[in-house]
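Next up: a single chain in C-alpha cells, the form predicted on its own.
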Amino acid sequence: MLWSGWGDPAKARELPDQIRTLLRDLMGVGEPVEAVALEEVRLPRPTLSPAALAELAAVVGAAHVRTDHESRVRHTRGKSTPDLLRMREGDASDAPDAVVLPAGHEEVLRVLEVCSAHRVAVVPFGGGTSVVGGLVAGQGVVALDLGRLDRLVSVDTESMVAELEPGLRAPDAERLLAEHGLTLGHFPQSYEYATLGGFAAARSSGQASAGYGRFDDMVVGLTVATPSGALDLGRAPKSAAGPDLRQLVLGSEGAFGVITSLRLRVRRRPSATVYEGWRFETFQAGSAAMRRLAQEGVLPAVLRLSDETETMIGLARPEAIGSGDSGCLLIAGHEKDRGAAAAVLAEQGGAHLGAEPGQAWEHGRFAAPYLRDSLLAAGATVETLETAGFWSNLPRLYDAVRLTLHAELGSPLVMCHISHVYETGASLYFTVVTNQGLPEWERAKRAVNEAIVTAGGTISHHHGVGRDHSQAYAEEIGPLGVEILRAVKQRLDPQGIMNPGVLIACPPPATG
C-alpha cells in the first residue's frame, strides 16, 4: 500500500474537470500539495533497548525484527485524513521503534511476555487501514505485524465454519474459501487491504451487510493472546453459559490482547449478484423504503441510499464522479429473487433505473479512497465519519451532524448515505470536503462527536473507537462502563502495554 496515501499508486486517478472547478471556484481550495519522498520522512530516535530487541529476535528470528527506515514509516499511524496529511508533510513522530512479525500464537504470547517485562507498548498491525487513530501509541513502541499469520486452517462444511488466521487479507481469504465454494460475504471499502483480525478488532461492517450481517455476526469463536495468557472462546453457535466473552474481544482494537485465530461462519458462494439502481425523490422517502425492507425481511444483499448532495455529486458512482442526477440514488444488489424487494421499492415511490447505476457502483465500489488521495493532493481536506441510530431518531441525527459541520467549517460539501440497515435502525455515513486545514477539521470533528452523543447516536457504527473517539465513547457508556473496561484491561494487561490510549484512556507504559 502507498505509504502516504491509499492502495496501489497505479490506481491513482485524475480529478474530473467539474470537480476541479467546484474546488477552485466554489470552495476556494488552494494549490496542489505534494508529499515528501519516503526517504525524507522524519523518524524519532528509537528508545527500545538492545536487550529488548535481542529478546524479541530470539523469539521470532532476527529477520523478523525490522528497524529499517521504510518498515518504520509503513507502520506509522493508519489511513485517516489527519494521518495522511501528517505523513505527506514528512511527520512520522509516532513511528514504532521496531516492527515484529511473529509466526503463530505461541510466538505472539512470547513477544507479549518480552514486551511486558521491558514495559514496551505493543500495537497490533494488520492492514494498517484504521481511520480513527487506532495505530498510534507514541514512542518506544513495537508494531506487531500479523502478516505471517495468513492461513486458512480448516473448513467444516457440515457446520459451515472455517478457521482462519488474523493476518489473512480479505481478498486472499475469499480466494481460499472460493476453492471450497464458500464466501464470507464481507466487503467493506477497506476490503483490498484490511485483514480478518482487523475486521474483528474493529467490528467491521461490509457493503453486503444487509445479506450477510456485520463481521462480528460471523465470529463463532476466536483465540486471543494476552499478556496474562491465552483465551479460547466460542464452542457452540449460541450459549447460555454466562456473558459471551467473545463480545468483549470484538471491537476491543488490541487494547486487551491480540487475536491469533478466528472461527467464522461461512456461506455458499452465490451463483450471481444482480445490481440495480432506484431513484427516490427525497432522502426521507428512500429511508422509509429501506426501513420497510428491513422490517418485512425482504432485504437484498446490498442496500445503500445516497442523499441529495451525494447523488448530485455522483459519489455513489466514483468512476462517474461529477455526473450525478437529482433526487436520491438507491443501489440494491440481489443474490436471490429480486421480486419481493423490487415490489416494496416501487410501492414506496421508487423509480427503477435499471442495471447501469448498480453496475457502475459495483465497478467503482472500492475507488472512493483513491478519490480522497486525489482531493488531498489538490489541496482539499476530505474525510469521512459515521454513526448509527434508531429509525425514529435518524432524521435528528442526520441534521445534527450536518448542522455542526456547517457551523464549524463555513461552507463545506457534506454528503451522506445509508449503507447498513436493521429492523430497528440504520447507519449514517458522511463524507466531508472543505477548504479548511487540519486544525480546523480536528476542531470540527470534536464538535461533531459531541453532537452525535447529544443527538442520541453511537459514536461509531463500524470504524471503531481508536483514540479519536475515546472521549465520546466514555460519554456513551458512562463512568461505570469505563471502569469496567479498565478493570478488564488491568487483569489482562497489567503493565498497560497493549495499544495504550485506544478505546479507553489509560497511561502508556514507561519504556525499558
The other form holds:
2 protein chains.
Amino acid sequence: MLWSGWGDPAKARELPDQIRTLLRDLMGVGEPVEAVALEEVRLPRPTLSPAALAELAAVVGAAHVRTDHESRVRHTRGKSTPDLLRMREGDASDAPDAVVLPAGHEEVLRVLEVCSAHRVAVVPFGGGTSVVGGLVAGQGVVALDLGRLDRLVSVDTESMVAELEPGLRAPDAERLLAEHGLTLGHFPQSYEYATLGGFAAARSSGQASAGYGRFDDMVVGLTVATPSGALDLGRAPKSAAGPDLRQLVLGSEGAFGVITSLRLRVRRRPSATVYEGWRFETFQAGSAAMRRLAQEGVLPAVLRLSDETETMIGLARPEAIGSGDSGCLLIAGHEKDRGAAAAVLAEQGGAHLGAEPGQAWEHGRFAAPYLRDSLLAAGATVETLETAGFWSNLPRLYDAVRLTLHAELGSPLVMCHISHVYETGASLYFTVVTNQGLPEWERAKRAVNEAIVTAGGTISHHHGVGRDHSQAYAEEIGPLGVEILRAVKQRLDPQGIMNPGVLIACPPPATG
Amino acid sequence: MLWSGWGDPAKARELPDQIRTLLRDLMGVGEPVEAVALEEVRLPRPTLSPAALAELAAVVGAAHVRTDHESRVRHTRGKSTPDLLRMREGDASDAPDAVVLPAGHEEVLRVLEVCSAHRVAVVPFGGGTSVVGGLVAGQGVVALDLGRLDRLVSVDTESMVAELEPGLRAPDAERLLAEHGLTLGHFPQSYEYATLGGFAAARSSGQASAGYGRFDDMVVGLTVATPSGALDLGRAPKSAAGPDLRQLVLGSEGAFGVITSLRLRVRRRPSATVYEGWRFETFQAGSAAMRRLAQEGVLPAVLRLSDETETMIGLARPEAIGSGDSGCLLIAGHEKDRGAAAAVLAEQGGAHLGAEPGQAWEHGRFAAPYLRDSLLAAGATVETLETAGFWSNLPRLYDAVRLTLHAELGSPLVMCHISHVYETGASLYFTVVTNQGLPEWERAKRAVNEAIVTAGGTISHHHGVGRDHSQAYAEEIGPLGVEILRAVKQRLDPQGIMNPGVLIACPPPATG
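Requested next: the structure of the form predicted together with another copy of the chain (the form predicted on its own having been shown above).
Let's see the whole complex now, leading with the same chain.
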C-alpha cells in the first residue's frame, strides 16, 4: 500500500486527456502538487513510557512492538482525502507512538490490560482504509495492528459457516476460502487492502451486496476482546434470546474492544457471473427499476446505477472516462438466470447495452481509489460520501446533498450512484471533484452532514462514523442513543482507552 | 381470550378418542381437572398508593386505570402451561394492582415518569401471550396495556413501509393493511391474540418466516418510551452509522422501555398460496432437504418438517391427530412458482403427497393452543419449548433435548418440528406431553435449558427470555454480556421499574 495514497504504485493511473482538460478549463484546477518523500514526513515526539513499551513487548515479543519511522507513518490515520492531503504534505501529527502486533485473542486481551493500566489509547488497525477518521485517536497512542491474526480457522460446509481471523485481508480470505470452493462475496472498493475485522467493525457493504448482503448480514458469530474481558456471541443464525448483542459490536469501530474472531456465512463460488449494461433515460427511471427488482425479489448479485453526471463522465467505466455518454448507465451482474431481472429492467424502460459496459465496470471495479490519487496529484480535491434512506425519501436526500455541495463549493463536479438496494430503500454514493482546497472541503463536508441529517437520511450506509460523522451520528440517534453507547463503553472500557473519539465525540463521563 | 386458557371458548376442541386412549393407556394420565370460576380466582391485596393511582388517572383518565377483579385477572402472567395451570387453580398471586391504558406515546412517557417517581414496577402488556414468564414482575405492579395504541398511522407504498402502533393485534393489523393490498406476512401460532409490539419486543417468528423473515427483520424503525426519555431509531433500511440500536430494543421485552411505534416493511398480498405435503423417510433426510432449499435460495413461504413422532401423532394436521402416519411430514406453502423447490425436495428423496396434507395444516395452523387447553383439562401436562442452532449442530441439540426430557419425565411424548430455516441453521420446536405434574415439569424445563446451553444452542428462537430463560440466557451471553444489558438498563431505567426480572435475573446494581 502506498503510504501517501492508495494501493500498489505500479497500478497508478494516468489521467485521460479529457479529464485534464475538464479540470483545467471547466473547473479551474491549478498546478500539480507533489507529495513529500516518506523520510520527510513529520512525526510527533513519542510520549509512551519505557515501562509501558516494555510491558507490551513482554506480551507480544519485542519484534512485534514497532516504533520505527515507517511503521508509525504507515499507521497514521486512514485513506480519506483529508488524510491523504495531510500525508502528502508530510503531516503525520496523528501518528501512533508504537505499532503493536499481537498474535491472537489472548495477547489482545493482555495488550488491552497493559494499555488500561497505563491509560494509553489503543487504535485497532486492520487495513487502514477508513475514510471517516476512524483511525485518529490523538497522541501517545498505540496502533494495534491485527495483521498477525490472519488464519482461516475452520470451515463448516454443512452450516456454510467459516471461522476467520480479523486481520485477514479480503483477497487472502477469498483465496483461503476458494480452496474449499467457497466465497464471502464481499467486494467493497477497498477490497484489495481492507480486512475482515474492519468490515465488521465498520459495517462494510460490497459491490455484490444485492446478491450477498452487507458484511454485517454475514456475521453469525464473533469474539471480542475488551478491556473488561471477552465476549463470545452467536449460537444460531437468529435468536429470540434478548437484544442481539452482535449488532452492538458490529459498527462499534473499536470503541468497545477488538474483534478477534469472526464466524461468517459463506457461499459456494458461482460458476460464472454475467455482467451487462442497461441505459435509462433518467436517474429516477433507473432508480424505479432497481426498486422493482428489490421489491419483487429478483435482484442480480451486482446492481449499480450512475446518475446523469456520473454516466457522462464515465466513472462507472474507468476505461471510458470522459466518453460523454448520455442517460444513466445501470450495471447488472448475474450469477443466476438473468431472465426475471432483465424482464423487469426492460419493462421499466431500460435499453439493453450488452455485455461490454458491464465487463468494463467489472475490469475497473477497484480502480477509483487509484484515480483519486492521480486527481489529487493534478491539484484537484476529490472525495466520496454516502448516505441511505427509504425509497420515498431518496429524491429529497439526493437534492439536499447536491444543493449543499454546490452552495459550498461553487461549481463542483458532483456524481452519484445507487449501488446497494433493499426492499424499503437504497444508498446514495456521491463523488465530488472541486478546485477548492482542504479547508473549503472540510467546511462543505460538515454542511453536507447537516443536510443529510435534516433530510432524514442516515449519516453513513457503509463508510462508518469515525470522527468525521460523530456529530451527525449524535443527531441521528438522539441524546438518549448517545447515552446508551456511553453506558456500554463505560462498562466495557472504563478507562476510555479504546479508539477514543470515534462514534461518540466526548470521552465517557467519570464513573458514578 | 379465555382468561384461564387460550382463545375463543367457542373454538374449544374435543380430544379425539385415539388421543384419550393414548393418554390413559400409554401415558397413565389421570382424571380430568376442572378450572375454578373467574370470580373464585385469588388476587393479592393491592399495595399501590392512592396518590400513585390518582397521578396515573390524571395522565390517562380515570376510565383508563382499572383495578377491578376481571381486569387484574386478565393481566396476570402469560399463556405458558405453568401460567395456565396456576390460573386454572385460581392462583393469580402475580396479578398487577392496576391496569393502565395510555392513549399514545406521550401518555406512556408520563406514565413511566409517575411510576419512576413512585418506584412502581411496570409490565408492558400487549396480547398477554408470553410463554416464557415475560409478564411476571412481582407485586405492586402496574400492567401497561397498549390496547389503545391500535392505529395504522401511515402507509408508504413506494418504500413499502407502514407505521403501525404496538397495541394492534395481528389480525387487526392485517385487516388494516389489506385495505391497501398489503400484508406483514407474520403468522405465529399466537397470531389471533398477539400484538405487534409484543412481536418486536420478543423477536417473534411466524409460520411464513421462510418467505417473509422474522418479525425483527421487518422492523425498519421504532419509537420507544423509556423512563429516561424517548428513542427514535431507523432512518434507512440499513446503515453503517454505528451499532444498530434497533437491535438493542428488539428482544428487550420491556426491560428498557415501551415500544410506542413501529415502522415495518410490508409486502403486496400474494394472489394465492399453494400448500402441499411431502413425506421423507427420516427427520435427517427431511432436514437435509430444507437445508438445501435455504442454501440454494429457493425457499417456499412456509416450510415445516415434523419428526417421526410428531408425524405419527399427526400434530401437523390437527384434523388427523392420531392417524398414525409414518415417516416425516413436510409442509410447504408456495406463493411463487413451486418448481425449483419441488425439484429439490424430490431430488432429496421426498415423496409428494399432494395438496391435502398442506391444506389440512393450513386449516388447523392456529389450533394447537386450543388443543393444549383440552389436554390440560384431561389432566395431561403439555408444553412447548424451542431452540435454534447451526445445521451441523442440530442433531446434537435434538438429541440433548429429547434425552433430557426422557430422563426427567419418565416416558413423555416428545414431538419436534423444524419450522424456521436459514442458510446457516434452523430452529427446533418441541411439544411435550407428560403425565407428570407442574413441579416435575418445571424441574425438567430447567434441565432442558441447561442441556440446550451445554449443547451450544440458543435458549430461544422465537419465544424470548422472560423469567423462565434468564439463567440460561446469562450463560449464553456470558457475564460481560449481562453487564452490557445491566449498563443499558441502568441508563434507560435508573429506578429499575421496567418489567423487572425479565432478561436479566437480578435488579440493576445501585448507582455508582
